[in-house]
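This document opens with one chain alone, in structure tokens, the form predicted on its own.
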Amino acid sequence: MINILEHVVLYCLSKLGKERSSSSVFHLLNGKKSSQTIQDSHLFQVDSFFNTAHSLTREQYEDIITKLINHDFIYLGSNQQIVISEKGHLLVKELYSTYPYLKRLQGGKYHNSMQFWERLSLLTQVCSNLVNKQTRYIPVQKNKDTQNWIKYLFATSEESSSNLPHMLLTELYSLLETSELEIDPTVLVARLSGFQSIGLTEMQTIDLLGLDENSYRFQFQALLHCLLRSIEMNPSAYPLLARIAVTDELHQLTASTKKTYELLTKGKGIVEIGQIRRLKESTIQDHIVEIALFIHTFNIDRFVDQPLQEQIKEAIQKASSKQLRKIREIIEVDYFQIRLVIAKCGDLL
């Protein structure tokens, strides 16, 4: 009746409930790196789907919403808010039983998984041609940053270049063999290129496996996320792949937020950072909220003292809502302070 992408949209809409507009789900799936989208993804526990439908257009998304309404899975309530019908809630409960591999998605944490894929695919091609002493070939990845990174890898590796192909083969084989994900590795392996061998395109792989586009794309990302998690959990077992996969907390921050974080660690305040970076105070506050979400050791006491944190938590529970306006009706504090407490303690509220 509905495909996997439409099912995911319905699930995410059910999680956000009446708290946010339907556009928030579009930004979530599209991977919009705004503080609001990033915070909402964690707040409503849908961060696993962040950036998992990055090619989704606004027009396609609106078509999905229309289809869900026409099939009576959702309807428009007051103020044009999306409401999930009883029929829709029943379908929401079936998401993970219908598509069990979706449990492996960690889009919020591994939103840079395509960078990992680009590096892996190019390194595989380079290593295969190296073994066969071939130096003239067209690289499968055109991204100059990716190409330069592979050159840097070879230049700075403690291992001899001649050993890297064997390391890559051994680690990748072990990783795919021991993967927790019950999914055909062909979704990834078929697209790898080597000596006198060009990997299949995405569409060719979809045809080979007999999948629809959305099912394939979710499986491909679920596999990448699962591999990244395995590497992160046991980097010593995959020393070469661990260099390709950047999974530390700091890497999850947007580029601008990293700069703010560096200044915060030097003891700079919000106003001073704004002056240094020539950014609005509200923008620096957005960065701090993002930092609180991803850097677990980040202490928010300098912005919200402990007693006030407890008062804000109590207000959130009384409001029975994550809408800032409703929380602020109970306790008169800055929106920034509410957002910061939600970012740091959201899972516990």
The other form holds:
Amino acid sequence: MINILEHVVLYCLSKLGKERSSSSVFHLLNGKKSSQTIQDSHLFQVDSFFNTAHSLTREQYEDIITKLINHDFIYLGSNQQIVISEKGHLLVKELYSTYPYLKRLQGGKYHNSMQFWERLSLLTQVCSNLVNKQTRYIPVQKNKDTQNWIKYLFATSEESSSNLPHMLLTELYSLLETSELEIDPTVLVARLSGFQSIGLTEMQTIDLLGLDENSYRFQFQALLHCLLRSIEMNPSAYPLLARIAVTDELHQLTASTKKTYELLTKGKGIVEIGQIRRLKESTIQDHIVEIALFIHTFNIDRFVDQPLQEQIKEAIQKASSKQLRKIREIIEVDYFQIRLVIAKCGDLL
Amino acid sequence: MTLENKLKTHFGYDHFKKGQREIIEALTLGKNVLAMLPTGTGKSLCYQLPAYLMDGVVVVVTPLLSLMQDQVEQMMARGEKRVVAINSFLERGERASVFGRLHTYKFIYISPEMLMSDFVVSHLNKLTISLFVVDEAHCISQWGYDFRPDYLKLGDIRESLGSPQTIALTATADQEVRSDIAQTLKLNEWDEFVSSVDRPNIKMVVDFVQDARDKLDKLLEWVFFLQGPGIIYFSSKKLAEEVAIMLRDSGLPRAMAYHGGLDQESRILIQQQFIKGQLDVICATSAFGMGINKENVRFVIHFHMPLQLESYLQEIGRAGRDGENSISILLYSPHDEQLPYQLAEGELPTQYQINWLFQHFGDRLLYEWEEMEESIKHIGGFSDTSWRLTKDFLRSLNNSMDLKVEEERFLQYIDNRKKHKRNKIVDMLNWIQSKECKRKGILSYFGEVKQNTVEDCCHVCGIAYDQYNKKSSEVVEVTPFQWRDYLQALLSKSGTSYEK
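The form predicted in complex with its partner chain is what I need now, so please give it after the form predicted on its own.
Below is the whole assembly, all chains and molecules, this chain first.
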């Protein structure tokens, strides 16, 4: 039998495989921040798996592919591209019914989930020590950004810091209670550290729950995504957690895209940016699509005017597919413009 | 204010440990100091306390990054925020801000490699350095264990900083190493404080077993017999993991492995779990222990023999810091020395690798190697340690040199290192196999004479093992984990400790 990770790989291959190389699934699960991976994941509707197996190595991935081939779930076509077998297709259909919690994954949207985890873990430790009036302890998160961020949180909080532990407790309770969960909150809570008790490591938690590594890791990510979603839907119910869930949107862009973004905000156009940066126009277009994906306030009107946006949305619905080719059969526009609209409004479609 | 007052205010202790006061007094009189204090006796306090009696900044050179990070965190944890670690982990952006406010720090921890930079030295020169601290000073001498070529340049750097008052600290250094240290640092006058390496409360046992299988059985016997908490040292990550699993499966749920292969979060958690008493046994590689202050470690077991008596002593020194009786067990089966020989060789480049390097790159070694570093290391199959050594050698080259001569010199140097390491292993092996008192043997290795009789001294002198037996087998109640209760215990005042 195949395990959950192999099952997920097969599923993603079935969604992207025909058009893309097999390594694009690796980059997807691994969370590689390249424009290509990010756009692919949105286009082929597998963005929920983005960055959900970040400890997966290349070798492990290759082993999974070999195993899928040996079990006849996939085979190599004439151009060495991966083809899903009939047996494979049957299995693909069973993914979500076998592992219902995978429906909770929203890796593309919440690919900063590990940052949220680090902040939550450190905040809990700080609060627990605060309650117990303990000032001498070793932080369990060493990442300087996370540490500085917690300091900043305390410095700028409107609440007096002595109220924060209680706030955190109430918010965590209600958040974990109300998330309509197939996932035991222990997955996360057991790993939290405090004044006298140090949290469990990932492996210890896996042992405690009697899970296998891969199921645990997907559950942990699914739970984080679930929490982030609940917070986003109802921020006023979780004022403290809503603050730690906030990310710097710019942070999510690849370095090169960030430069393009700076030039865009200075009013430069695509051609001009291409000249300044000595990059091809198509590359700048890739950057702009990535910006549209991540920066919520980014306005795409200057590249696709409003009426055209509406027409494209209609075409997408008619094509009932996000495959560019099919959409282009219906409406005569640039690929760039279609991608931009999908990036901007993809979730609504 | 008396020294005791300072001790109480800044560190929360009532009394000095043996040896600390004399060193601190010498420093307050403005003298240079070379001090050898065994592990676990509070070396860092010897320079941290005088710092509060001095106006300027204290610069601490320390070679091990993990140790530096630990020191800084522990100082922060006791409330000293004017402390910074300058090493290669510091990111570019952070670096600029650190150098911008360098004058606001009281303690600057720095790695030797960072001190090699003129930029860094010129910034330090703008400050008043009241004390220059060289930690792990045995690394200066190539006859000390863990020799760091970078350390050889510390004398020149000290001069370029205006030869500030200096203290060199080490846990293990024989006479030869100590004079090397003073010479390299260019100290004209200094006071030397040498404490005995003897820790009478740590009992020494070598347990001779038949073979690998028997060794594992004996290990389990010991672990189940001895009062914890304890540390078991292995030379292999894999075995450390396997034994930890074996212990958990056979009724010791609170056993965990610790090694460099774990992710950072897990390493911190396991360390802290051990310190807080949530774990009884750590199956570790030598990566574990440095900078860990746990007072009540009751046993240290060596599953593999260490590569030298110095590291053996460091590692057993993690037991009994509270002064209570503790026991160390070294398991030896015939031919165990083969593994240390292999490991020692792996730390050095081979003759074949050196020849390849010179033949293949020739003159380019003078200027281009840094750009090709990764690929040279990879293609040449250098281990991390062997590459570090080779790199230091390449850095010392310049174009007025005859490469043929230099290659020969390097080969000669490597050959000496190899002999040196082999001799250390032979010393270790002789000590293991010797029929005389173990304590006497170790003391004489460090040039000391065993003065007093020690109760339960070693297996040769005889030990009443019963007092090291587990006090009534405490049954740990395992209650099912309830996440609500756990959160409640973490975050509310009434919170009592929660047993997972």
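Here the rigid core means the biggest group of C-alpha atoms that line up within 1.5 Å when the two forms are laid on top of each other. Residue numbers count along the first chain shown, from 1. Since this is a predicted model, take the numbers as computed values, not measurements.
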Please determine whether the C-alpha atom of residue 274 is displaced by 2 Å or more between these two forms following superposition on the rigid core. yes
Inspect the rigid-core superposition and answer whether the C-alpha of residue 340 shifts by 2 angstroms or more between these two forms. yes
